[in-house]
Amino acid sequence: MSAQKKRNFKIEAFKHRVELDPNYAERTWRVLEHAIHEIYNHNASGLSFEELYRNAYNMVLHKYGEKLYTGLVNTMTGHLKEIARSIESAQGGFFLEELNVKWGDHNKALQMIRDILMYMDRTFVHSSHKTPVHELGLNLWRDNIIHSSKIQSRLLDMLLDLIHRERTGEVINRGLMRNITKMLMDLGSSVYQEDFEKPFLEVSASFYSVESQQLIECCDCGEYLRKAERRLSEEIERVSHYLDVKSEVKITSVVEGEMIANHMQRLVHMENSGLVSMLVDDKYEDLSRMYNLFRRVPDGLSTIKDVMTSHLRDTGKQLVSDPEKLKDPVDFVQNLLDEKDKYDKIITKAFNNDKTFQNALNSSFEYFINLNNRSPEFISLYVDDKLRKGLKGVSEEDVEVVLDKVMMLFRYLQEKDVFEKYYKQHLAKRLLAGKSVSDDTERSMIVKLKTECGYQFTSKLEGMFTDMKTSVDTMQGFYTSQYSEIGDGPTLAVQVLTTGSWPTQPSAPCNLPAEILVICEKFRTYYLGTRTGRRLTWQTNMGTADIKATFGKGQRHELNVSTYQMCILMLFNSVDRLTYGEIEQATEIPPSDLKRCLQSLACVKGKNVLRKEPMSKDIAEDDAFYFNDKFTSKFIKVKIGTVAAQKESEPEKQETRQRVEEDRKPQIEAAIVRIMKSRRVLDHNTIVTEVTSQLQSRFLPNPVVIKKRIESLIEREFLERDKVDRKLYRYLA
């Protein structure tokens, strides 16, 4: 099949020239002009929009776009001038209503005109870079109506007056306000901003400046903040009802500046109602309001934080230095915990758990807790009190909660090693006297300390528990092997303590009663016979005893006493009267301990199994003691504690402090050697900084002590001074 030859078609213009009626453009424009007049006069129902559109289309097509566009501008301008006169003549409140009605009419007319001139909009306007019809209509409205000399200022005054009336409690027509402000927005952001928003913000600033000054003179802080918060909410609501959404940031900034930022210092320091008063009285609602308002302005939260920190430090300083509060260590720590709970609650409920305030709280507590060098001892005594048996109505869970709170205080301590020293002493007493709430709780506390400070901190504490368990097994072995030899004599329960783990102090052994010595020797023989390389030293100052006593009229009681007290009471099996000197000579108990034991046995009401002459609270060296056969008690078992101060005496405190200082020396030296070994050469100040950084989790080393330890290491040839620069140290391998 052969391919057909392709034919090219061509469309040509008419050969003859089409002559246009010379009056065509004028006649067509008159038709369109009449239509525009009818539209503005609300007579559009009789118009044929199809015919009008075709006329406008033909005018543009025949190059009369310019005439059409110019005619439109002139016609619309004429109508708008008439509308302006109508609006100007409106009286009072009808002014805005008339403006609103005319604006609605203009918009409808503009829509119809734009539909008729759609072709011109798409072609002529676009190609000649003129303003589109709709935008042209808005611009003409702006120039002839809004910027009319008789309308512009009147419109602004009426809008601002309505807003002022609404602020002072009157109800206004918000729908009308919304239509008018929307009109300004539709005319362009610059019209809304220049003709309304800027003056509105200036008048608002003036209004709130006056109001805030009046309120701050007559209101307390809480009431002022409530009114400021209400004003802020009102302005935000006002924006949502009839202002541009972008105005919210600007008007709230004005309110914040005039009502909050300009009066911050006066508000927080207001007497009897300011921030300090709110903190003292736990006014969570007021504090939360202050936080939420102040966070809106620059330096607002830092102002609250600074005042809170200052108050907290002053309060804490009084708390840790008040002699009355230092009398009872448990109350002292409880007051600190109550203060911490109080501010934790404030930060959670009122300050949105803000990290800035949590950090301020932590730094304040760290500051004032370390002002009192007895804080480590007191915190340990507090833990001791909570971990002892006999706390009424306190479950293990409650104790656990308390321990978690105590750990927060522990973290603030700079001298954690001092706490460790005291904690070891108190734990030893609890374990040896069997006074713990439970082993689980004790171990839980050690785990918390281990998590906080590492294994080295708790290794000796864990060793104490190991010794207690081993001692139980040892005693079982002893009684199994000695069962036939012991008979009906006294029974012995020995705790064998590893010297390095326990806070034992060398003490002169007292003279034990003969019947006790026998079984003690049997235990020594058994223990040393089953183990090699061990040495036993009796710590009689740490033991307890249960003895049976018979008083007048055959009354029998079981007395729980210390080993020292047992030695004293056993002397009265053979005599009825002994002087202080005779007891001291027979027992060889150290005088300070002996006096405390005799006080417990003779001077405590309900526990006075001995009688003293002359009767007094203190023990003198010429006192005489008698067995009190008239002693009575409603209890079969009577516990007689040793009279002792809960806190350390001054000499004991000095001794503990001295031991702590001695223990620190090798730690400081080890840190210096570690640092120098890795760095080889360092100047003095850098060593001090690095040693402090390494050891601050346990204690804050004194730079003077660091210098002495460096000198000691130089003497022992671990380090040497640089021969040129004497401030440089070199490590000697």
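From a predicted model like this one, the values you see are computed outputs, not experimental measurements. Note that the rigid core is defined as the largest set of C-alphas that superpose within 1.5 Å between two forms. Numbering follows the first chain given and starts at 1. What changes on going to the form predicted together with its partner chain:
- Relative to the superposed core, L598 undergoes a C-alpha shift of no less than 2 Å between these two forms.
- Core-aligned CA deviation for A586 between these two forms: 2 Å or greater.
- Relative to the superposed core, Q555 undergoes a Cα shift of 2 Å or more between these two forms.
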Given for the second form:
Amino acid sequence: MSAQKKRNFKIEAFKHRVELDPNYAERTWRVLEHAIHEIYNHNASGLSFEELYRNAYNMVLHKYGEKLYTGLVNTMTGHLKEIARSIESAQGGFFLEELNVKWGDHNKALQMIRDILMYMDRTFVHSSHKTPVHELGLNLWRDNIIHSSKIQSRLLDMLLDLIHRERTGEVINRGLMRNITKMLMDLGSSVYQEDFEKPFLEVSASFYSVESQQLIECCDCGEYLRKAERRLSEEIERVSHYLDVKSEVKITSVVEGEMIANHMQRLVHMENSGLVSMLVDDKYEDLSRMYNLFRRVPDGLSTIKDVMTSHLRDTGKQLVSDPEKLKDPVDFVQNLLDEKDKYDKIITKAFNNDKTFQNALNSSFEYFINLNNRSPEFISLYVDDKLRKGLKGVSEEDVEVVLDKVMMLFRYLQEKDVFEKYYKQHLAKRLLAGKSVSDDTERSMIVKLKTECGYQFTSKLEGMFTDMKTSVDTMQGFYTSQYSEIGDGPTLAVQVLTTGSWPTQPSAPCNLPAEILVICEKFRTYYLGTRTGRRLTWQTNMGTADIKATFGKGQRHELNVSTYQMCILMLFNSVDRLTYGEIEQATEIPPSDLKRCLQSLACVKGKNVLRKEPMSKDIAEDDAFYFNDKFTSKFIKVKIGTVAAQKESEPEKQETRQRVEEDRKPQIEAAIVRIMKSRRVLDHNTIVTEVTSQLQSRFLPNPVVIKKRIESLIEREFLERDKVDRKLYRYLA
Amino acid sequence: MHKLGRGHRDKVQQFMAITGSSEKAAVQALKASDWHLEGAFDIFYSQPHIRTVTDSRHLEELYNRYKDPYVDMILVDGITLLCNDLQVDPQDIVMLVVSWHMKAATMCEFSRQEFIGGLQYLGIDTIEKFRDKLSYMRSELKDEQKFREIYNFAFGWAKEKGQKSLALDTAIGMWQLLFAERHWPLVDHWCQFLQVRHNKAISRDTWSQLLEFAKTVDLQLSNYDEEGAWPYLIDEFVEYLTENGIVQRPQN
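Counterpart to the form predicted alone, namely the form predicted together with its partner chain:
The complete assembly is shown below, putting the previous chain first.
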């Protein structure tokens, strides 16, 4: 017996290839093929998932994946062709239903098949870059069913037809529609778009083109817009119910384009129902609808804005130029305020407070308010009216509201310095006559002006208030002092006005009656006693007087008259009859004022404390005046003086304007000097631009006036022309 | 002389007449100035040997002949006498040129300094020399640069002492005189416009800018620039011309 060597235990591979039974693959495939058939025939319950999975697994493992895959493709295709035929043969409405049902079946089958073939999906399909089973199933469905020649166009036509019917009012099966469109989406967005969405949009476009054409012929603007709005919401609803959400923006833009953009001009300009009539009649709902629809299309809002602007400008122009409307300044301004209110409301309620519309409103107002160069005067008169009596009984908040609205108009004025001049005049009259409704309201207005225009604008106005207050204190002091022993002489109330703050009125003092002179002198002495270096001048054209008068039958009245009128009346204490000439001589009142005073004393019914011969309204040199014994009035206190501010007569207006122009000259010069001092050398056009922008918060300077001021400054050697370039100016230090 | 062309020959003769020089000197000067008369004059007179030293005694005598008996100045009478001696009309524009050379402060009077200093500068110490120089002085008006200086000088000279502006009548008179030398076709319309629309004194700026206007803007006003920073009077003048149809401006 021989000893055997210990050997390592080795396992060696087969030295020959192991051949699988060639029929193995085929047999295995047959099993799977059978299974697929059964699945498609709704017979899947008898199948064993585990066995089928293992079979598929083995095929792939033994490198028969290709065969499996190809087999799958062929089998499935075969089934699908059969399904196609059954769908094609469906009649009428059943077509879609059949399609839907078959699609459901296919999906179920596909799911099962995919599960069975999952190993292949993960390995073979992946490594050989083939389409995965699920996707494959969808693609095959697409190619064999949807793109089948007998199905493709029929499907599309049916879908479009249903949509059309729904648009014309019929009820359709939305659930079915949804399933179909979902199917298309599942097959890929390009399928949905090419096979449905694109044609859908085209058809919709022509549908709405036709409809909009019909509607525009027979509907008015409001109606049309209501219908368009309805169609839009319909389409949005349709999308939410059975179309792809991405279709919404596409279909809405079709509707917007056809129904709105294409007919925009016609709608807006429609007679009796278009934008203009909506604005005129305050049709908020219609306007709001128009706004919301038009904002969806390019240039929609700017179209509305442009039409609104031109209408507003025309209306505004009429408001400021119509002679009827210019008769009463207060009405004039009220009209402007009402118009502004109207449009503010429209913009808030219908135009979504859109800023561009607000700007259009502002620029339109600015345009037409300045067309009438009396606007500053009239606005001041309006405020005057309100501050006198118009705001009596109105609550404090409401007062603020009214004043704020007036300030809005003020902001539109280009010639704010003209307004300032008038406001000063009117304020002076109010203060001196004691006619303001409330001191607080006056102050409130000043504060608003200060906020808007700065301290300079209002410093003089505030000076006027200060003077009034100081005068009250002064009077108190006077009456407690030694000078005030009057006995039964007249009682004096003096307002001392600082010259710079009050509007200047050239006035020649008239001859005061003796009794008055006495007390006036006493006051003067008292005043100058405590304040040296000042000069007092009596402004006899601005004062008032209360006189007690006893008439023929003993009736007593208290007359409230101007100082001039008082001088005239006092003359009749010593004589019964005076001619015009005599009165003029005695009082030395300037003729034009004198005539007006006499007219208001003698020619106005109910106020005729004097009698005139002849009875005419005109006053001639020899006309005679008598104290009117027979004067009666049911009031004890009779007011005769003309104290209220009125709109200026033509010559007065000219004068005011001239003064404004004169005042502007130094302001322009100051601006030029300021600019040149800092810039040293500038060309002409730039100076003009800079000056204009510096002064625009007060007024719009005229370039010709600026040029004249420059030349004046050259002459006074503040500036010189550059020696080389005659368009340049240099500042001379 | 025979070699010269006809135009050149004329110029030589003119030159000789004015300067009293020889033909040779004339041709020399003209050649050097490229046959421009004004340039030739400059050259001729700036040649050193021509600048004669003036005899200050003669100048004193001359001054004393014209000076006013009570004031140390030459006043109107003296000037009239001077013009007589020079055989020149007192309104002749050459007197303006004389005043310019003398840097006279005001028209119708010369101070001692102005008169003597001016004549020294010009190299004149006798009336004869003075007379001879007149045509040269006249010719100076043809020079662009000198004309402008004389024109601007005229404003200060013609206005009243202590005034800033020139009275309208005087200004119009001066313009008529000056623009007779340097032809500006619109001068009559300008004067008429001023009398009708303006009727006030003329500022220095307006005066000097008018010359620029006359020089640069053509008679159809086609190159008139509204933004050109012209004095407002000139803007108004353009309006006046357009309104009255004197000039047809293209409307833009």
